[in-house]
Structures are given as C-alpha cells and as structure tokens.
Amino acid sequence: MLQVKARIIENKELLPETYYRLSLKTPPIARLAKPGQFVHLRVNEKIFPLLRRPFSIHSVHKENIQILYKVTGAGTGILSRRKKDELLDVIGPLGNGYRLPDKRTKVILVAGGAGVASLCFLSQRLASCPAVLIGGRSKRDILGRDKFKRLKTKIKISTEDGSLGKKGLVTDLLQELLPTLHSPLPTVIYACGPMKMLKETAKIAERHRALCYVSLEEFIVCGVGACQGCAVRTKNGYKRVCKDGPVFDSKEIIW
C-alpha cells in the first residue's frame, strides 16, 4: 500500500454528467496493482468532503491506472471537475483481488453497471474467455465493451428496459449460457455489480457447480480495515470488504 500524488492524464466524460474515465500517472501503484483491487482518492485538498472515495482499478497501462466512475453525489461531482495535470492524493492498491484462473478452465465475466470496471482489468490478465455478460438499467449503463476486444469473445448484453441487447437481467443471460457450455473443463465465474445481482449469480453458479468469485460493493470509509464499517457476514464470521475483500468466493458469503 502506497500514498502518492498522482497526476491526472485525462478525466474524460463518457456520458453527459454521468460516467467518467479518469487516467492517473502513478508508476508505483500501476506496478503493484492486481485485478479486483481498488484505490482510495481524495477528490480535493479541502475539508469537504472529509472522506476519501474508493474506486476499482479499471485498467493499467504502463505507468498509468484508469478509474471508471459514475457521478452519484458531491464527492464524485467534484472529481468530475478535476482537470488534466492536477494532482490527486491516492492510496493504493488496496484489498484482495481476483484469484486468476487455471489455464484449463472456462471463464465467464458477469458485470452489472459500473461493476464492469474491475472486470476490464481482470480481462487484461486472461488468456481467453468464452463469454462476457454485461447488464444495466438502460443502454446508458452499458460501458467498457472496447476493453474486452482483445479476448476475441462474444459479448452479450442485457438491459432492463430493452434499449440495448436482450430485455431483462444479466443473470438471465448467465442462466441461459451455463447449460450450453458442454465441456469437461471446470467453469469459473467472476462477477461485479449490485448486491442483488451478485446474490443471484451465486445461486446460479451453485446450481451448475461452477466456481464463482464476487467483488462486493459496500460503503468503504477507511479503506484499510480499521473502522469495521464495511463488514459482511460470512461462514467464517464477519469480514471486512476493504481488507479481506472486496473479492470473495461466493460460497463464503451469507447472502
């Protein structure tokens, strides 16, 4: 874990006043970062907002890291107005990330909304992937498709309003896909998104005897496990999302 002043390379608006992609030059964090980990940012040097904001690492390119974020309140609103060449105080990389799969496995990525962020970074470390499933409320919530192109895999999309891809939930796509994977190789699912989506993904994975890793989205305050504010119930007692996670084996969580 490092605390550094990172220079903004780009803070690009992807959708008007909604989604942004932030690129930061921070060689030491870029060198150490693993898929599924996150960074803790101070959005400015003022007293307000007092707390840092956690963001999954979206991708790593040489000395730079990228963060995909949605403007949801005052903190992310301030962040969206930060300019190129300004400095941000960054702590990271934090947390435990995804366990990379064995080469003899079938890999499925399941993303809900901004949950696509950490899975894009994971895809950079994968040799192959049979399917990438992305879901959102509408086509405005479908992001990051370009990041998966190197996998040369089919990307399936669902939206709740039917504005892009199949109408329904991303877990519907997973339920349809798993029975068609006629392969002696084991299947591993990596999922990130809203808690309700992760719970259903875990149920589907268990029914099909697939290994499933989920990245939990909880309200993280300190980011280093001291405050206990992001604790979740597991079969081995309460665990901290920021320190013990954010990635867990789905069978470990008490949903």
Given for the second form:
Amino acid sequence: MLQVKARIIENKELLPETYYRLSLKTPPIARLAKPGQFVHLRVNEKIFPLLRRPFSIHSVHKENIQILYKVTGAGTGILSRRKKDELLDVIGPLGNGYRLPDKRTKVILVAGGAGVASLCFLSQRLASCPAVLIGGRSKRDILGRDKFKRLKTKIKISTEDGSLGKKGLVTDLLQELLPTLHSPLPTVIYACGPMKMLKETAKIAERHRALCYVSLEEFIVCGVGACQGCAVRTKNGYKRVCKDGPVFDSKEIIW
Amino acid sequence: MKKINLKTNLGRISLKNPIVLASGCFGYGDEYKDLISLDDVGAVVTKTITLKPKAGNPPPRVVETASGILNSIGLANVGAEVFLKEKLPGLLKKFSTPVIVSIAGETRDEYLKLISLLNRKKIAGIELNISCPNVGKDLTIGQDEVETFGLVKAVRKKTNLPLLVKLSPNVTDIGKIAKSAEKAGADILSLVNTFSAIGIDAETGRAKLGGVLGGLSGPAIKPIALRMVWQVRKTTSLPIIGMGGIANTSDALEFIITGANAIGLGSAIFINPDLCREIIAGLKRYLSRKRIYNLDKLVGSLIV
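Cool, the form predicted on its own is there; where's the form predicted together with its partner chain?
Once more the chain from above appears, this time first in line as the rest of the complex follows.
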C-alpha cells in the first residue's frame, strides 16, 4: 500500500454525466494491484469533500490503472471534471481482493451496474470462465463488455426495462444458468453490484451449493482498517469492509 | 541557517516534534505502517482499549458532514489481553517514539484494573478516555467535575506513569473539568474529544448512524476546539495536547499559539496520512520565516 500523486492519463465520459472511466499513471500501484482491490482517492485537495472516495480497480495496463465510476454525488461529480495531466492523491492498492479460483472449477461472474468494474480486472487473471452475467437498469447501464472478450465466453445481459438482453434482474439469469451447468466440477461465483443483488446472488449460490464471493460496498473512511467505520455484520462478528474485505465468502455475511 | 528546534515537553514526556497521533485515528499502529513512519511523529496515542473486547456499535458507523466526520464506532477494540500480547510489543520494539496508551472503563474498577496491567509496561503514559460520546451512557465521567476528580485521583494513586486526561467538549465549562483533573493529579490534558451530534436522513426519516448519536470531528469543530484550549490554558498550567479539526500547518500553529504544547492529528490522518510530514515541514518554514527558531517560544503566545 502506498500514497502517491498519480497523473490522470484520461478521464473519459462513457455516458454523459453518468459513467466515466479514469486512467491513472501509477507504476507502483499498478504493479501491486490484485483483482478485487480498491484505491482510495481524493477528488481534490480541498476540505470539500472532506473524505477520500473508494473505487475498485477496473483494470491494470502496464503502468496504468483504470477505475470505472458512476457520478452519484458531489465527490464523483468533482472527479468527473478533473482533466488529463492533473494529479490525484491516491492510496492503494487496498483490501484483500478476490481469491483466485482453482483450475478445476467453473467460474461465473455476476455484475450489477458499475459493479462490473472489479470483475473486468478479475477476468484478466482467469484462464477460462463459462459465463459472464451483466445486469443493469437499462442498456445504458451495461458497461465494460469489451473487457471480457479475451475469455471468449458467452456474455448474458439483463436489463430491468428490457432495453437490452433479457428483461429482468441479473440474478434471474443466474437462476436459469446454474441448473444447466451439468458439470462435475465445483462452481464458484464472483459477484459485485448493489447489496440487494449480492444478497440474492448469495441465496441462489447456497441453493446450488456453489461457492460465492461477493465484493461489498460500504462508506469507507480510512481505507486501511484503522477507524473501524466500515463494519459489516458477519458470522464471526463485525468485520471491516476495507481491510478484511471488500471481498467476502457470501456464507460469512449476515445478510 | 539557524537550526529549528521543534522539541516540546509534555511534563516528563519529551517529544522531538509536537505532532501526536490522536487516539482512535491510528488503530494500534500496524494499520498505517506502510504510509506513516512512527519515527516521524512526536508521540502516538493508541486506540482506546477496554478490559474486555468491544464489538462496537451497529452500522452505519460513519457519515460525512459539512467539513466534518460524524462517527459512532462505540470503542470497538480488541480488549486489553490481545492488545498487550499482540499489539503493544510490536509498537514498543519497532519505534523509539513515545507510545501513550488510551484506556476506558465502564466503572472505576475497570480503569484501575487496566492501570495495573499497564504499570509494568515501557509506555510513555496512560491517557484516560473519560469522554467517548458513543458508549450509550447518558453522561460520561468527563462531563462531571466531581466524577472526573474522583477517577483521576483514584488512578493517580495506582500509577507513577505520566497521566493524561482526555477532556470532553460536551460540557458547560471545560475549564472547570480541567481544573478538577489537575487537582486530582493529572499530568497532561488532551482536548478535545468529539462533539456529541446527530445526523438525520430526511428521505428515510431515520438517523443516519446506527447508534443514532455520534461524535463530530474534522475542520467543522476547529474554532470551538480552539476556544476550549484557550479556556483551559487560562485555568491550568498543565501541558496541553490540543486537537480538533487540525488539517494543515496553519491549524497546528493556531492551536500552539493558543496554548497547546503539542497538537493531535485525528480525522485528518484518514484523509492525508502524509500530513505529519507536511506539518513538520510547514512548522519549520514558519519558525524560520518568523525568526523564532524554537517552537517552545510560540506556545501560548496569543496576543489579545
């Protein structure tokens, strides 16, 4: 973990005033980063907003890291207006990251909205993956599909308004898919997205006896495990999302 | 160029510079080891420990407010046993920086038990946290002169280690509480702890924090914290660690000029771990520019 000033290579608007992809040049963080880890960044050097904002690492390319973010409030709004060549104060990589699967498993990725960000990075480190499921409110919320091309796998899409793929939730896709995987190999699911989606994913995984890792989102203050602010209730007591997570075995969480 | 001297004394504790990492904001030292070198700071106060481990309050535990952080952690900590076995030895071995251990008890007896566990340790001092606003009691010890006097007096009898008392800002007259602590034998005063506060979500109609009430810290509280340091400086001659919203060199200077012998960094560490080094460099520049050279000369130099 380091604190660095990283140069903005690109801050690309993917959907006007909504989704952005930020590329930062930071060789040490790029070298250390593992899928599922996050960076904690200051959107400016002022006291508003006061706190850092956490973002999953979306991909690593040589000396650069990318994050994919949605403008949801003042902090991300300011971030979206930062320009190429400006410097951002970044701490990272933070958190535990996804535990990579054994070779003899079937891997399924389940993404909701901007939650696709960390799964893209994970897919860069996977040998194979029979299914990638991406869900969103509408077709404009389906992001990062191109990042999965390397896996040569089928990408299934769901949207709540039916504007792309199957109408419904991404967990509906998972529900349909699991019984069709006639495989002697164990299944492992990696999921990232809104809490409701993760909870449902965990339930489905348990029903099908699949191992399931979820990446949780919480309000994070220090990012290093010191302040105990981002507590999540688990079967082993409160755990810190920033340090003990953000990735947890879904069976550990008290949903 | 003339040498700049940042040394400061908190009674018997000598600090190479006035930066103190305040309790609760630095965990037990290991969390920040990659980002902050403890050798750079004047002293460290560890996260408050209690006799038994504490799980802490239900989430959400923190919300951001205008220039502030509202928290309701609830003294979540590993407990004295794990702290003494797993956390403290590493801190004492790896660094020469003074380590002050913050403790809290639900009863006077618990404070005394903790003191007896710490007496034999090579620590620089013990800070009595009598002011955590997040542990579900109507009134903390630090909100009452008589209670403060009684506890500090009882603890004083049991230890020769330097004794720090962390004062609550949630009082009518902080000077009176400070005086009680001094009379009872405190060596150093730390102020202020967080301000009791509440956050409301109008959309849901609920409190934003799981614990409903929280403690406010950050730049939002700085002017009030400064006023309290000023009040305490006027009523006692004890060394003061001043804190409350310090986020840059100027903030640190303001506390020192008002009367703090050292300054505590809390919430600001979460935002910028590199702040310790920035403030040390900033203080040196200031002292050189003003031709003061000795930080000590600045303490309590407020012109009124």
